[in-house]
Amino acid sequence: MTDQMMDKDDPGVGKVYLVGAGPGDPGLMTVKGKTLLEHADVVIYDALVSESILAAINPLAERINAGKRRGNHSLLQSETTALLITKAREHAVVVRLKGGDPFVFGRGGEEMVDLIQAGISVEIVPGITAGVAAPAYAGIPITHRDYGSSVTFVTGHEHAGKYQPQVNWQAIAQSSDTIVVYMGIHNLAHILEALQAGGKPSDTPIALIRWGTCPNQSELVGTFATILSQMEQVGFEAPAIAVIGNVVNLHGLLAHGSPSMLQVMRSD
């Protein structure tokens, strides 16, 4: 990897690497992404990147938290892009570290377009997305020949501070066996209502997975009819993803004995 990187002694030559950190377990980050962290001059990272992954950053590198949480943004998106451009003109190896995969609801495409338009060299380093990894760690395969042969990934995030659906939930309800919803916990009541209007019955299985692949991962499993009251009872909060469909019924079987297995796999 170091032979492929730019010459750090060449001023004015910089490159931004949009790196996917994966879902949380450091063992799920790619070798290429880890190597870039070890050789970076600057790392600009998001809020959901785990501390164990941040520990791999070059100790001499400048670290900048650009994390975004509901109602609490460290940097606005435009500020983050401007910062990337500035740092790329000052340093050779700039890593933009994002949770999951940069191109799956990570705004990586937006940032890449802006960087290219600014004349900055940029490379994408994919990561494992939470919508695949978190269900797997919960014993839920998102596809299964007997339970679901199609899957849709969709964002449930609100727009401009209030819920304004950007997707056709009724069409998704009618066309997809498994639905994986990112950032939809705060709007789950609206989402479930729309999916039921599209034909999903009230007994449709749903699993909510919080802090997927991390040591504190937790799951809440129910149906459309029960999940909201279950969330209230246990105080279930974001960040979490929702997995909807008959594949959720495999959770009880495939997650049997999973705590000890996850402890081995998580590389904490």
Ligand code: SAH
Contents of the next structure:
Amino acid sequence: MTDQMMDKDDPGVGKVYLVGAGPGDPGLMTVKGKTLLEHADVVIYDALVSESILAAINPLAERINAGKRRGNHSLLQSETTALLITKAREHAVVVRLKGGDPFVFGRGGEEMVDLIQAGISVEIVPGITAGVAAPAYAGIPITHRDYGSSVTFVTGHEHAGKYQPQVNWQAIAQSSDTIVVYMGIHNLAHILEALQAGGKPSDTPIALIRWGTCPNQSELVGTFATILSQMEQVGFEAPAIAVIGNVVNLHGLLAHGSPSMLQVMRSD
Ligand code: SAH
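Show the form predicted together with S-adenosyl-L-homocysteine, please, the one above being the form predicted alone.
What follows is the whole complex; the chain from before opens it.
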């Protein structure tokens, strides 16, 4: 930890580090992020951050779970921001730990704006986003010269009951070879319908990856025509990433040798 990181010249005025925890496997967290956890005074973390990552936190640090899971808000966004401001005024190193990358569907940008407006120093420490890592661990490269030259990251989250798409699925269907959907499991039927209206054929390959890079990672691979009934059959649930496009065809080939490799490579 450097003096600069600790803000030692300015006692009483702390800094918030907006840190990406990566997708789950603790070996995929950045060295910078882990060092900050080890030196933190306070860590405020979200629900999708795995236990094996929380294990790296300085044992003397205060830990606060701001976890947000669907239908189970432990802290409102405004409460989380207020808490970060209070803690930064009391402590030198405040870590705001978020799953994946804070700036990819993680509200990191929103929190950073609020903190800067409150006069708090903030630094971003990126993480590996689930939309890249979960497909990778499932043997799906999101680009490949023969299967996909463009990729779109998109949120599938809409309010339950009143589906009002904010995303132009038709345009995405027409312009992107690979589509990576975050938070899309609950609305998958609507999303597939919209993508087909945009021109994706019903035999378009799709893979769902749940708890990607974690020891309990599971995958479901099919096509637009089959995936919904496959999900029903096995009771597939969120949180999961959906990967759509011809790159999914590589799953059969590349996932083949992966599991034993991952056993060795995983650091938990
Ligand atoms: N900032 C995070 C995304 C937060 S949105 C990131 O960069 O990864 C939450 C959504 O991310 C979940 O609904 C799910 O779609 C996806 N997600 C996060 N972690 C995941 C994991 N380990 N495996 C599969 N999907 C994951």
